[in-house]
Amino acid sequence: MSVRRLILYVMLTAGAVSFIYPFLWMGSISLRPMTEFQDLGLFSKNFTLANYQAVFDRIPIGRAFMNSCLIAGTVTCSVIFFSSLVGYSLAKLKFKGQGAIMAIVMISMMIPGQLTLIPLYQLIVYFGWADSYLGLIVPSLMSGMGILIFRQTFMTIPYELMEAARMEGAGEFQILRKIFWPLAKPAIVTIGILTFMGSWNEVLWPMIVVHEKAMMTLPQMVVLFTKGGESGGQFGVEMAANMMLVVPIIISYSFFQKYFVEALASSGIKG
């Protein structure tokens, strides 16, 4: 080996360390009585599962996880379908104002969300959706970014697959769902994450829209617990309780990260 290659390695090596060890740490923490919170190290002869008891004794975080994996897996589900379906217009169909509709996508990707959440909290009251699953849901069904990497992956699928299947009898739909999804599976696989970790991590919509404790999601559950005083400033039971918003992402990552990389690697911009 190499003295470059070697030196690669260790500075690889480090970074990988310096980027895991917090997490690891966080959750040794999450496991340690109130009198070792001090020891940076992460194993101790004392560990108990206490903290996580109190989470649960505290805080109904049990419901605010279902909420979370209930609007998280909505919105993941239904960006995932209408993002595919104007992707594959966009990508293989001729019709009129197309390049405006792909250019109006453009540009939304570049509002900030934050300019938008006052429109649309009034949207949300004028309808009756505060305080209920829709306007949690709703305001998240299309993602930009997934119509973007759908239509820059169904480019890539030849024509002439579309015309034997139509030959064959076969309408758009069924075009779209027999062979441009069974193809972009590292596609799907990468909107399906980046959609569910920013519908999981999201706290400020959920803040501004509901203030119910039985309609809250796990992330704005774990900040009112941790900032608002209910966690009683145990740093062992707030860890806990972060534990438990950081380790469903950490596992969802895990088993699909040989395509989320694929695809992005995959995704530039074509045409």
Contents of the next structure:
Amino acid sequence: MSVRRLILYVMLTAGAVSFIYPFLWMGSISLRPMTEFQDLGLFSKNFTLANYQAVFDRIPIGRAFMNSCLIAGTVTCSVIFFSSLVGYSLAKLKFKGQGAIMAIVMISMMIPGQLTLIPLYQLIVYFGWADSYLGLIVPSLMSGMGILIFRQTFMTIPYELMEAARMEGAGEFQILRKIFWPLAKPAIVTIGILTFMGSWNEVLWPMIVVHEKAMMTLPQMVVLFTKGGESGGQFGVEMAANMMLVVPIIISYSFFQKYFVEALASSGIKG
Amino acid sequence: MQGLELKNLEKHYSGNDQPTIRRFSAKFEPGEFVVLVGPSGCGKSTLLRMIAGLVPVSNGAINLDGKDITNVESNLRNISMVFQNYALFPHMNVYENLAFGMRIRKEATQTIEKTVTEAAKILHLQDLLDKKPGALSGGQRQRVALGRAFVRKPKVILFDEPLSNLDARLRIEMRQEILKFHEQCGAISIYVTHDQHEAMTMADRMIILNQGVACQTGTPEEVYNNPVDQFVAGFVGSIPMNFIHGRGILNEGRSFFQVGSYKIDLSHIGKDYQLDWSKNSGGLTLGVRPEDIYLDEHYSHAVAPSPKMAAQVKMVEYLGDSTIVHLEGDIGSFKSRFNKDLRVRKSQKLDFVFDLKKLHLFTEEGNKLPC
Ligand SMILES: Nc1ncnc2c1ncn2[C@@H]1O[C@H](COP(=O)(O)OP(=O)(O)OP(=O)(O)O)[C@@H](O)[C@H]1O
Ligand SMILES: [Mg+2]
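Okay, that is the form predicted alone; can I get the form predicted in complex with its partner chain now?
Next comes the full complex, and the chain you just saw is listed first.
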């Protein structure tokens, strides 16, 4: 191994460690008693689950976890389903108003979310959806980014495949289901992960539409817990709550990582 | 009436100012292998797609076995298509590719299995059934595509340049496979290619298409020996016909073709043309195939020789079975095909004759004069 290579590896390792270490430390602190929170090491003789116990005792975090799963899961499925429908029609069909729909999709992505926050809230209140799953889910059922990624991916699939399927009697939805979805797996996984993470980590919107504890999402509850005083400033307990927030994401990411990297590389979108 | 009938088909894509297909009429008998040939962009694929029902017809009608199918959905037409890039579904194995249509039609598993096995046997695909298309060679993919067309038991099979992605040797092999397959199917095959050589070797009948118009329909022999116009004459033939541009003149009541000081008495060609050459400025093109040019004194008794003309050898292409000689003379440059035993050298000056019985004459508009 050349010296240059060695230096490269050392630098990469240093970089990786400096990113990963805070996470590991967070995990470690969440498992240790309050008294050790100034220790920057990772190991201790006193590992305990007391902090997690404290979190479960003080807030309905199990319920919040279920809420988050339900919301992020529904949003993810819906974004994949509806965005692929729209992406397919924009990429492969010809119809009046196609340009206009494309423009609407683009514009919807250019408007910052903060701008639509108040009107959206008023609309949700008007529908009577505050403090409900509908209020949390419906606004994110579609995604402009999802539509664009699907359109881009579908455009690379040759027309002949559609025509071959059509000659065998497949309808548009069958073509989508039997040909386009299987061929767009990397795009589906990318959009799935991006949407799931986005929905899972969303704090602002739940804060606005939900006030009942039973309807709160996990990040919302963790933020309120750590910043709102219920944690009593206990660092280890706060870290335990944070861990419950990030671990599902890390697990799902490592599960789909192969597809994810592949898809990012092929779609030219930076994460 | 049995067979496929196209009546005055027209296609006008929106946005194009010229129609892509103009008043195309043709009849196809069951079991016929018809090759549709023409230069790139002349509308061959468009015509196939209209027959397949993938592109709506602007005008005209399509009848199959006496039924009007002009506006019938493409899956209900009983027509299969083999695409240029095969259009196999990359994520399905060969079995699923063959079974795709039957699965869509929700046929029973046993029926599917029986049909796929039968097709696989005919096309020698038995060992490939669980492979994905990506793992197959070009020829194997081609056979899967044929198999997919076959399992429907179609009345018409459309081929859109199915061999253009294969290398030369495999192409020749697959031509035979396709013809064999066609015989087993008994369907009408309509085969598109822009390779006139492929067209000549495969066709029962060929249709030459130019700018959306059918110029000529006939057996390869008819088309080769009696092209209806200059376009067909120039298109058909692996070494294109030579065109020598000159003028028609009337001299003492007889018509001559003249270029420079070289003259051919047209009464020898066949008809005695009583034409007023001065009317259309007198432009006349003589068409002669490379194999109908002979070295003076080397022709047989069967040949009716034209007056001699001198030319210089510019280039010699030795092909093994024959030799192509590029020549330059007073009448312009032309190519000739000679027996492989004949040795000529570059820059050599020789005398040549045409076979008067094999000449073609075209007016300035490219129309053929009767010979
Ligand atoms: N969907 C379409 N919309 C508009 N014009 C089209 C469309 N499809 C084809 N054309 C035009 O019609 C003409 C004929 O196209 P077509 O694909 O039928 O030619 P082709 O004979 O198959 O050519 P090639 O040998 O290159 O495949 C072309 O000029 C093309 O630009
Ligand atoms: Mg074509």
